[in-house]
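Take a look at this one chain, the form predicted on its own, written out in structure tokens.
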Amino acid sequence: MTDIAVIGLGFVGLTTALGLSEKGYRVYGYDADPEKMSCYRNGIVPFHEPGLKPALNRHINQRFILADCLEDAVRPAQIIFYCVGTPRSADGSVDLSYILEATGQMLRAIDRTDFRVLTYKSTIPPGTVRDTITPFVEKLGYRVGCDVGVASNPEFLAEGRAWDDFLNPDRIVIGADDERSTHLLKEVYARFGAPVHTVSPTTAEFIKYLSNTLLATLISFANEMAMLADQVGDVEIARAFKILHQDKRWSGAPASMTSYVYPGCGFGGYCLPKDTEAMYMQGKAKGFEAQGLRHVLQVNERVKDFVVEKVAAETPASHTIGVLGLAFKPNSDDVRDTPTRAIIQRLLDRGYSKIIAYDPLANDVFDRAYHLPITYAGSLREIAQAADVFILLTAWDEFKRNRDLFAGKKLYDFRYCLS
């Protein structure tokens, strides 16, 4: 049986490690964050993702083995999945330093007697394996395709349903230039029963960005049209988009796809803002101005101003504003790049000093991440009593079920989910 290592045990890495364990593989996991490793050893998943905690309890110290160091994780493994962070650099491009550091550590820890496939699940710009990782590996004395394989294997996991997405993928993309790496990865994924596409590493990297930038584009299209409808006036915005979704040309697409062509207050999370900007910056570095992507990013900022201006035009600064929703999407505690942060900051900048917020999952996470001078409600009923005006920024079912709590008070539904 092929042994596997997963380096980086965040949202993608833990899902990957546990999903492969669920399919019967022995998986060695390692993360450089000792606090995260301690959580996992104690059966705790330090972020909200349905399905992962039961899977961790099923497989920890059985098929899923937490290594004490990176070397212990990679030495037994024939396939090594890299799921380490690729954060934004100051200029909007992707920081590859964590990827290269982990790769270098691994190559210095192994002997060359066994062929290993270095497989990158981290989202990396098209051409990274070809132009950066392969030269880096060869500079350390390894022959790519002979001593080691290098492959791109992007993930397509949506927060809130990542466990099912991993176990039941709609497609698997393997980007490798040598037959041995391709064969080993195809063997691993044979247990998943999904279409497997073998392409070049650059094509695999591009497919991931193609997916995320399309989703970002759909969201910005919907937001721009909703802002236009607001200017036109007398448009039932939520109904208009729901009727749009009934167009038969959408048939056959996953039902969740329509959620991206629906207005809100901007896209957030780790992937869409970072990946869209990275793709735009990569084109710019090559001398190509991707006007469409630039527009997508501009609309994503403009819609936050639209929210603030709409509230400010009708709400005295002395009023207490209740913010409903802090996570960037419902059923998640992820607040990375959440539009709510920018909207609250812009309200504070306009003199709204009395802001109270509530999210079913993300209150503490949001407070630790941003340290904004606002207060937090412990329940929906508490915020309903405390605020004068409400802005709904995350479409939690709890808000939809309890809209009667806000009767008689002004509520701005910027997710168009109450209609």
Ligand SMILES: NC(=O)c1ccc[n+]([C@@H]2O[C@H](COP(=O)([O-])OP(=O)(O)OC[C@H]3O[C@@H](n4cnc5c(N)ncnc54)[C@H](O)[C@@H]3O)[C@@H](O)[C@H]2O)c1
The other form holds:
Amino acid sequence: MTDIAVIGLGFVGLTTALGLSEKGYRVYGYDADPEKMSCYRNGIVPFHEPGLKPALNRHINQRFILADCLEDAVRPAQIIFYCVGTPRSADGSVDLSYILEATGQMLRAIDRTDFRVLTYKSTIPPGTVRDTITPFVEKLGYRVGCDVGVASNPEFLAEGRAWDDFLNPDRIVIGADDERSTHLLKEVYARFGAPVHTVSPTTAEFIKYLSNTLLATLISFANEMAMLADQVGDVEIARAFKILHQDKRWSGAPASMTSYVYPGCGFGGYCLPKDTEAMYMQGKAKGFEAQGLRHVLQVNERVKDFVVEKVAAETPASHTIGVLGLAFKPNSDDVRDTPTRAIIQRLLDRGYSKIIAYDPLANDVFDRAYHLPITYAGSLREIAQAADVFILLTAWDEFKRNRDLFAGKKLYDFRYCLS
Ligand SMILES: NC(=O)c1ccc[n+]([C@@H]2O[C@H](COP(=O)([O-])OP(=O)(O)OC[C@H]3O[C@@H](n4cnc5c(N)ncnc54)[C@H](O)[C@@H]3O)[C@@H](O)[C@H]2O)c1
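Compare with the form predicted on its own: the form predicted in complex with the named molecule:
Every component of the complex follows; first up is the chain already shown.
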């Protein structure tokens, strides 16, 4: 049976490794972050993702083996999934250094006689396998398609429901140019019972960006229309969008999809902002400016200004502002690119020096990530008593259930979730 290695055990990598273990594969996992590895060894998942902790405890040292180094993880494996980060570079394009570093390290460690498939689950711009990874691998002396296979296999899971999304995917996309790689990956995914699409690596990479840029576009459309409605005045914005969702042409669309066509205070997280920017930058580098994407990104900044302007117009700088929610979305403690950070920073820049925040899960991780000069409340009750004005920035159920705590107080619902 095929043994698998997963390199990079963050949100996507840990889910992938444990999901493949759950499907019966032996999976070797490695992450370059020793703190993460130590957590996993102790059965701890250092971020919030339902289902992963019990899965870790079910499979660790059984079908999920933590390797001491990358070399130990890849040597026994026939298929290597790369799930390392692909962060934004200073110019907005994608930083591929983690991908190339992990690939080079792997190729220097393996025995050349066994064919292996280097499978990229990380989100990489269309053309990366063709133009960057393949030449890189060949420069290290390997013939792509003969000694090793190189494939793109984008991941579509959403944080907060990653475990279920991974085990029950709606589609699998395999982008490989050689039949052996395609065959091996198809075999792995045969256990998932989902439609498998085999395409070129560049098409596979593009499909991932197609998906994320569409979601970002839907959100920015909703945000722009909500800002416009605010200017018109007298529009029940939340109701208007809910009624829009009843259009027959949307019927059957799950709430998780219509939720993107709903206003808020901007999209965030590790995917939509960086992937939309990367696609825009790639177009520009090729001489094609995707004006729609530029606009989507601009609206995502403008909506944060809208929030700040709205509060500043009615709130003296001496007042204490209570920020409800820090994570980029509810049921998550992920604060990467969360709109909350920019909104708080812009309020601080405006002279609001008394800001207190509360998030059911993300207080500590937000504080560690951004070190902003604000204070944190330990409970919703505490923040309700500590501030003069409240801005709701993450649509947590806890806020909806306890709206009574804010009765008679000024609360701006920038997620349109309380009405
Ligand atoms: N988070 C999501 O919802 C999501 C969904 C689909 C796709 N993606 C894409 O998947 C990729 C990973 O995202 P993530 O959210 O899991 O990121 P993450 O930051 O949570 O995890 C990446 C991990 O890779 C590790 N790493 C970096 N270099 C390494 C190396 N050389 N060897 C071993 N480990 C190394 C890091 O320590 C980190 O733990 C990105 O390309 C992202 O765009 C993310």
